[in-house]
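Below sits a lone chain in structure tokens, taken as the form predicted alone.
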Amino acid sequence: MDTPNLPGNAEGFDVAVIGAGVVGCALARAFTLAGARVVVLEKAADVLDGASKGNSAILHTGFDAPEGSVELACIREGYALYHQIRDRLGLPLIRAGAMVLAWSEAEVAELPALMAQAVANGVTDVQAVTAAEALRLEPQLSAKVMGGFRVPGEHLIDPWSAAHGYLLQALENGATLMRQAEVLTGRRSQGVWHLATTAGAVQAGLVINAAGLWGDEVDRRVTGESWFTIKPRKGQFVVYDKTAASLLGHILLPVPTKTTKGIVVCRTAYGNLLVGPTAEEQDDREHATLDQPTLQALMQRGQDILPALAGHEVTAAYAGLRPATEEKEYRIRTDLAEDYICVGGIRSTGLSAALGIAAHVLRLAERSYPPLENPVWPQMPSLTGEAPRDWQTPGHGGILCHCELVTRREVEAALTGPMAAGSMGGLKRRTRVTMGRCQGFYCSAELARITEGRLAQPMLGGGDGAD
């Protein structure tokens, strides 16, 4: 395609990754550690600003993934890789375990097949539980439960520090991040891709499209065609106050349907309790709005499962968009003759599968680069309490957000470095500032002063500040 003559950096790279969601961040890490010179092109002001900013934060085992699928293979490999690297990057893991619960005779009838599928998928430690056993394991559970099975390996993680850690490791080992760099067109000449972006021209030997909700559009802009269509699927969540987290140990999963894993009730890595997501088809790729009737229905569903939730307060609600397509499968396509790989249709399992997808795509690329010796392993800040928090160590400069115990030093650190927050949403994801019970009522004024001139949009200027 024709490439506009834009000013900017025309530096050449081995690999250009389009999109800085969790999959793009994992791809950047994998190719950088393999020795490639990598550039990540993100159209937003910050990373994780698309589909990856809203999910249920579960590290899945793949027990219910389609047998023999690429998705299953990537989840299983991603799950194993997360366990391998999490200590070296300082990433949390809350070993919750899950229970898949049936609430009707029809759902009870589906349990044996789901357990058989789990075993076939390599998740061999699933255990059937009667209603009485489920109530013994979770005493706050509704007595209407009719049975289920345990999946001990399902865990909770921080949905954002994982992706931040992947990308930060790539950056600290030589990768480049270009933000507000929307890819406009692509042209391949003499074995080199020439990408025109809103931040300037970029040249790369291999292009990997990991643009999430815009994957099909990026396909068309770069190659002139796309083989799939994104069909955004909205998921709304309600988040209960930290007092509700004591009601539950396991992740409570419903019997899944063909289109969705259903509404989950679980703690979060930050000590809250969430109920969601919904699964709502829509055309809008950018806006995930909340609506009161749906949130009320989620709260009711939560109370149907855990009646004691009625006595706890909802402190927040959010919605995310999953990049679903016309098919359930991941849409990963490799064109080595054109040095182009599309990684599309990565839906709700993307967080669990990201490291596996990156390893899979690295193998598909069939490239070799000068080996990277002694890679840097950055340590991510502790936000979940699994390790000591910053407020528990001297010299933190004072607590800025008392709801989430976020210090001034943490905020300042998140605003500096190779992956400095570029938006208020990005600063929240790095620190949890303003994400507690008061939703920033008490700390926003001081936060606006600290962030002045350092974010793409000022905190009190509307838009981004409301993220």
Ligand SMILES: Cc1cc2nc3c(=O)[nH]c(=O)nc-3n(C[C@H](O)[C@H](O)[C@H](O)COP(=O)(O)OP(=O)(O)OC[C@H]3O[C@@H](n4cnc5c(N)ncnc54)[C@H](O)[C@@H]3O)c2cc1C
The other form holds:
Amino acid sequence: MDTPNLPGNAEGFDVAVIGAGVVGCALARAFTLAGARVVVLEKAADVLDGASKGNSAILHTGFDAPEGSVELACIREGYALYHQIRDRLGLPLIRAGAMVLAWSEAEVAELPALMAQAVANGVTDVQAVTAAEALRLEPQLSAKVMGGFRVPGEHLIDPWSAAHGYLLQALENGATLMRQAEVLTGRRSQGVWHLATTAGAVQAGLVINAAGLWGDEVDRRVTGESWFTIKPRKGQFVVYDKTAASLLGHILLPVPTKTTKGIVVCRTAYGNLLVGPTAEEQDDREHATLDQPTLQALMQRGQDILPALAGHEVTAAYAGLRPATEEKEYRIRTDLAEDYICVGGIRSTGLSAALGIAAHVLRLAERSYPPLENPVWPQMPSLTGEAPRDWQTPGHGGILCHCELVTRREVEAALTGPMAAGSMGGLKRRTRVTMGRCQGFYCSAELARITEGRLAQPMLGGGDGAD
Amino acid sequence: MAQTDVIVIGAGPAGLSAATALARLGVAVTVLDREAVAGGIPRHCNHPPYGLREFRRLMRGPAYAQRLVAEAKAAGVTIRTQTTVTFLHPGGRIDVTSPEGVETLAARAVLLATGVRETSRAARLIGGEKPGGVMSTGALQGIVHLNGQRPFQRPVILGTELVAFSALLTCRHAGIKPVAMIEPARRITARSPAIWLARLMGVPVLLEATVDAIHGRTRVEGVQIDRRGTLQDMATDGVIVSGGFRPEATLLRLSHLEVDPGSGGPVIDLWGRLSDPAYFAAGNLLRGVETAGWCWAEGRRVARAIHAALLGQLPAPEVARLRLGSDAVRLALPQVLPIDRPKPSPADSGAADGLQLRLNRPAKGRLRLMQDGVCLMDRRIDSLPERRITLPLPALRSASDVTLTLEER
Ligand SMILES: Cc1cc2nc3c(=O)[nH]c(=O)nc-3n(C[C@H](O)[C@H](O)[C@H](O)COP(=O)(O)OP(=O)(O)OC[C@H]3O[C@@H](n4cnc5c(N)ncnc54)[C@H](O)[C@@H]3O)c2cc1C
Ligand SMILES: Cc1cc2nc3c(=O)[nH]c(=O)nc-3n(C[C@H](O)[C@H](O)[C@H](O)COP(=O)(O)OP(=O)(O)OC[C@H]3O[C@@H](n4cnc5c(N)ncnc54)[C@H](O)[C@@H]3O)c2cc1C
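Can you now output the form predicted together with the named molecule? The one shown was the form predicted alone.
Below: every chain and molecule of the assembly, starting with the one above.
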């Protein structure tokens, strides 16, 4: 569907970004604002269809990231950049603050070291809390809590509008998006990359691999080899109805283990409450399946922490895959002689770090482009209620999705423009239609009618994808 | 908006019948509905039986819905569609949004008649992937009857409540051939004649079976079925997740009004009055699914109670609470009972004349209503979830709790 009139194609683009996950979107923005002519190549029918489809949506401070890592530096910079740009793009920030809670003596014993690590990582505002203080801050918490500490800077964001906002800003400043454009092979001759994609040939000066769960595979396809292996790690979640959100203020984190940050209980930017993710190693990078015993265990875990959750309904369940590798570090490598940069293994913090990763990679690329005059700053639609929602302003054409109060005008807007939704999953991520408690009982018919013939991957013929 | 005495939220059978009855009593009524067309669920149930109790005719849903709307309009009811109620304030003030934007409306009494929705796949914790082609009966009927589209060819139907057979009829109408109906219990939930419809259409009904997982990345490709512990894959291109009705009660739960954890709907008294006496409720919102005729009659009755309330003739709210003493019982209505039967008064005709019960699981045994250690009523039951069970109203002697117990055999 995006058969672009490729602006740079005569002589090629300056930069080709492979993959439109949150990292690719941030990279496209950074290079476009630096003046480069950028093309984003995405194999799916819409953007954010890989690892970035389902995560916990926490903007991390980096308090528990490995000391001295590139990951930590990127999270810190990404965190600061998000705060800097979010107003101008209309992106939300729910200043929830986190509490790391200990539920056993053994966990209590680990708290001081975790707090010391936070301070060493530059997150100096952590504060110890006793069990009584934790209960005062969060009255619905189980009385079994034994203590913990607060990390006031951990916040909640909208994982999709953030990435969409980065990409839209790139597109509105001249970048090109090609969807259903899977990169098959790469060949470099006379300083120019020739990429073969399922949507045709693309030429570029610099190639950046941001293929997430397929980072190693794209490495091989383009350069003939890869220096790391993706080891997908699945995370399942359950989401509770909006009635549960008032049970909680903070993001509740467990004491982390060696392999995972553990199961979080927190609100979402959309006013729901989620419990998850699990951390399950698997070889399959395509399928993130749900299983009932795990979902039941998550509900149980949620109720152990917040007993009142028992009286609330689960309205959604989803799973995401983290692009983890054999190492606990991002796998970013530049090969400047070959004009190739691999941004791989952005495992479990990529949402927070994306803007930082993009700034880091831009510096690593060591090139300059003619500066972009007066960049455009698009405003993302408000889906979180932080700013007035569309249904609160006249002329919205009526509510289409009743559970999430999505208007006809919002759906129409998401089906048009330079980043028009390409799949039902993409439409959901842009507007939240059918993401609510009725899961389409009321609005499916209307949506099927409105989207008929307008999605690259049709609603009734094609995938429902993520929610 | 013109001055109105009563606002009704929801233009389904319950809301429309209440509004019509009130208008005929000379009350100024406005009905609000979030859909573009009034009529509620029957609008997309393009099959009989509707209308027997109300109009003594066998009708299909859409014709029935049109008739209800026409009657309301003829009685002088104002109907505003595309008007979504977003918040309920104490005392009968409500926030709404419509294409014109947001407003706050007020009335002397507000009737909630927002109906139900089916339990989604997510709420049932069905595993597997999340492809397109998984939908509720309501969604299927909208797509088939309102749009004339066909979302799949050979779906499985989860559940055997009446609504699952409604899904069968919709499939037949659209030329869709379901591969199976799947039911976790040992018997189908709907009354037995319904099974003949499945037989007639050649659709096997698998009892004691559950769907554990759905396969397919973009479209449904199959399901994994667990039949008494044996796993089996079945090829299919769609999943109809039917029944498991839940009151559409989020408005209520986000408000100051008291909610019954068992029914998921409001706590009501004998007159359908809520914990804030400016609010009343009727229809499916109270319990899960009933027939349209039942909801219609309930709306008419609560209209009389509202009329009495406007005249200041409704008795003060009573205090005896009906509690559930068995985990097999999901709900019992009304939850607030009068200590003494009211003397004959205009309000009397607006009072419920019995208790309504629903089970969580198949159960049989002795139901008892206990108060102060005394058995007020004793009744044998042998029933299934989602079947209507009614009991006469007990005569209470005090305001202490009444407990419903079930001694199972
Ligand atoms: C369960 C879970 C919870 C998480 N929680 C958080 C959190 O709270 N906070 C946080 O900061 N991070 C979190 N993360 C991490 C974050 O989601 C990831 O780090 C981030 O999404 C990775 O983005 P990406 O752009 O690198 O990869 P992806 O999103 O996978 O993007 C890669 C893209 O490349 C495309 N692609 C692949 N191959 C090709 C090809 N050959 N040609 C063209 N395109 C191709 C894919 O289709 C995909 O769209 C979580 C992750 C998971 C799974
Ligand atoms: C698939 C199916 C098949 C059925 N088949 C039959 C049958 O053959 N015969 C039969 O007798 N019964 C049948 N029924 C049952 C019958 O249709 C329902 O019991 C009846 O419609 C319930 O009436 P109601 O007024 O309580 O609610 P509904 O009909 O559900 O109406 C509720 C109304 O409230 C509106 N609403 C909800 N929230 C808001 C809000 N916040 N703001 C504004 N408006 C709101 C909705 O838009 C809706 O129009 C069937 C039900 C289903 C689901």
